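A single chain, nothing else alongside it, follows as structure tokens in the form predicted on its own.
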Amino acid sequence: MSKPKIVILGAGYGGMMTTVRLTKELSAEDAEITLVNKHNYHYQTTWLHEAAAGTIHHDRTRMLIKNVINTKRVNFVQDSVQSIDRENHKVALKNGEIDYDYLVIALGFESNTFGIKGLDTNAFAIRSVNTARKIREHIEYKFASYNSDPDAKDSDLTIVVGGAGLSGVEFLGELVDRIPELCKEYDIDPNKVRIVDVEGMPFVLPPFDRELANYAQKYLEGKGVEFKLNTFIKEATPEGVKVQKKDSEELEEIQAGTVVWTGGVKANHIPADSGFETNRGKIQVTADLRSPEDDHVFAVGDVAVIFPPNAERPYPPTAQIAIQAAENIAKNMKHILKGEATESFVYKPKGTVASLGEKEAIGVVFDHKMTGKPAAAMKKVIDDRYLLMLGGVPLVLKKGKLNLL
């Protein structure tokens, strides 16, 4: 009798942790495990804002998959997923197809521009290693050419960030660290640089405690960031953005050399396009993280929506939840193969920390509020803990952040 085939689609936090945990939970005789990913590397999505600002090299955010997974136990296929055929248990890839008995969908997110005119063509989005690299290179080019290009304008040194959620605020924190270095390197008066954040809500960091969010806003404002709250980007143009304050009919044009959109993401389109019933593009999984339509299919990360028991609002799509859900999926896969009852997913919050650059942060860890350097150190502990879970001490020593303190 052939071994059951387990296929994991995507090597983000959920996909990678599911793969690693499956090799711990199952023996080589229990199942054949295959991981499919577009790239040959896994990257830290929560570090991309640093690479985009240029405070770390983009290579630091990524690691070769073959160096993390047990290649003797896992078959890695580098290919792009095109569609899922649930009826025949097949996944169509760009360069072929693959059969499965059990499927884990972990295909991640796509940028969501909410139909705002010009964002797709005139703004950057922090969604991958390559886009982060492009943002860093673009900003550096604007600074490098300011004093040498006769056509350069002061507005070339203006950076507009759309959104003041976690990604936007963390990117701003890195920018205020990086800009002084660029000004020094290219002999530019720092007073000519303008960083503007446009946020539709009346406050920054909506999910965070108000006291901590206000701390973050005041810190960034003290570093020169201008916040335009209750204000919406209506259009992105080659010259910058057009914004409109809530309850106002007037449009304000902000000329800028760089526009970065962090205002939202959506689930990868493939599950919905493949016929799965979705909630805003996400599979609303059962208590044991399976598709309600197909108990051979699990979903994790940005393609899954998980509701706490008796709750009206789902858990936010964070890396922390994806990692814990992946561990649950690996355990349940073992239960299923052994004919045992599955376990319901129980989220155990460890806290949330938002970085504001290298040495500043805010957060709540085990119900304890933190700011400043202690919070920044805790952020590094959290990042390194994930690396430890994923690849052990060698990966922490190679990629970890605490060894940089």
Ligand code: FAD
Second form
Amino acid sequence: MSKPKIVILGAGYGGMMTTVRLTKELSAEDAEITLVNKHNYHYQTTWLHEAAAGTIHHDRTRMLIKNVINTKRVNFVQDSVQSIDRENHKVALKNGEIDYDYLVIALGFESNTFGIKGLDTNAFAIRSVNTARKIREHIEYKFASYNSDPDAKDSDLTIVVGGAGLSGVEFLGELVDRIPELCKEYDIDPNKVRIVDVEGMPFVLPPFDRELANYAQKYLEGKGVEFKLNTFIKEATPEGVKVQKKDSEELEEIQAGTVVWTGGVKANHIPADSGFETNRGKIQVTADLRSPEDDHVFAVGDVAVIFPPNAERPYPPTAQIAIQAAENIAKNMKHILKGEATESFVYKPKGTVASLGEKEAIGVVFDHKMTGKPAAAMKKVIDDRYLLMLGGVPLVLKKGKLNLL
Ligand code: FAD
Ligand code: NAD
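Could I see the form predicted together with this ligand next, after the form predicted on its own?
Everything in the complex follows now, all chains and molecules, and the chain you saw is the first one.
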């Protein structure tokens, strides 16, 4: 009898952790495991704001998939998923087709521009290694051109960040570290540089602890960031953005050389386009993390939505939950193959830490509030813990942030 085929789509947090855990839960005889990803590398989305600002090189955020997974146990296919044919258990790839008995959809997130005019063409989004690298290059080009291009304007040195959620605030934290270096490198008066954050809500970090959010705002303002709160980005143009204050009719224009949109994320479009029933584009998974329409299909990470028991709002899309859910999926796959009952997923939130550059951060860890250097150190511990779970001590030594070597 042929072995059941397990196919995992996407090598982000959810896909990589599912793959690595499956090779531990199952023996080579139990199943044939295939991982499909559009790049030959896995990147850490949670470090991309650093690569985008240029405070770390993008190679620090990524690793070759073949160096992390057990290639004797897992077939890695580098290809781009186009659609899923649930009826016939097939996945269409850009360069072929693959069939499965069990599927794990882990295709991650896309930037959500909410149909705001011009954002797709005139703003950048922090979404992948490619987009982060482009942002870093673009900002550096604007600074490099300032003293050499006769048409350069002061507003070329303005950076607008759309949204002050966790991604926006973490990116601002990196920018305030990076801009002084760029000014020095390109002989630019730092007073000419503006970093403007536009946030629709009356405060930064809307869902976060208020005391910590105020700490972050004050820290960033102290480093020169201007916050425009209660203000919405209405349009992005080649010259910058048009914004509107709440309860005002007027549009204000902010001229800027760089606009980075961190105003929200949505699920990868492929599950919904392939006919899966979705809740705002996400597969609302069952207690054991399967599609309610098809018990051969699991969904993990930002393509899945999980509601806490008796809650109206789902858990937010985070790497933390993707990693924990992936571990549950690997265990459940083993249970299914052995004919046992599956386990319900129980999320164990450990807290949230947001970096504000290299040496500052805010966070709540196991209900304990932290700021400053201890919080910054905690953030690095969290980053390295993931590497430890994925590839053990060798990966921490190679890619970790605590500079153990
Ligand atoms: P992803 O990490 O998005 O991975 C999806 C994978 O699928 C990628 O490798 C992609 O290349 C691949 N893929 C996509 N489409 C295709 C296709 N068609 N064919 C083949 N492959 C494809 N969460 C936290 O818990 N802590 C944090 O500190 C944190 N920081 C963040 C910082 C930033 C700047 C951002 C943007 C997000 C942050 N998040 C954080 C959220 C977290 O990154 C996401 O929740 C997490 O990445 C979701 O993991 P995932 O595996 O679902 O998807
Ligand atoms: P988000 O949806 O959490 O925040 C987007 C922000 O943009 C909100 O504050 C919103 O009010 C604002 N906004 C939306 N439309 C706007 C407009 N037109 N004009 C001005 N402001 C507008 O998105 P995110 O920050 O990218 O976070 C995505 C997910 O990733 C979340 O689940 C978050 O928890 C997670 N994340 C976690 C961390 C961490 O744990 N350190 C870091 C980054 C992201």
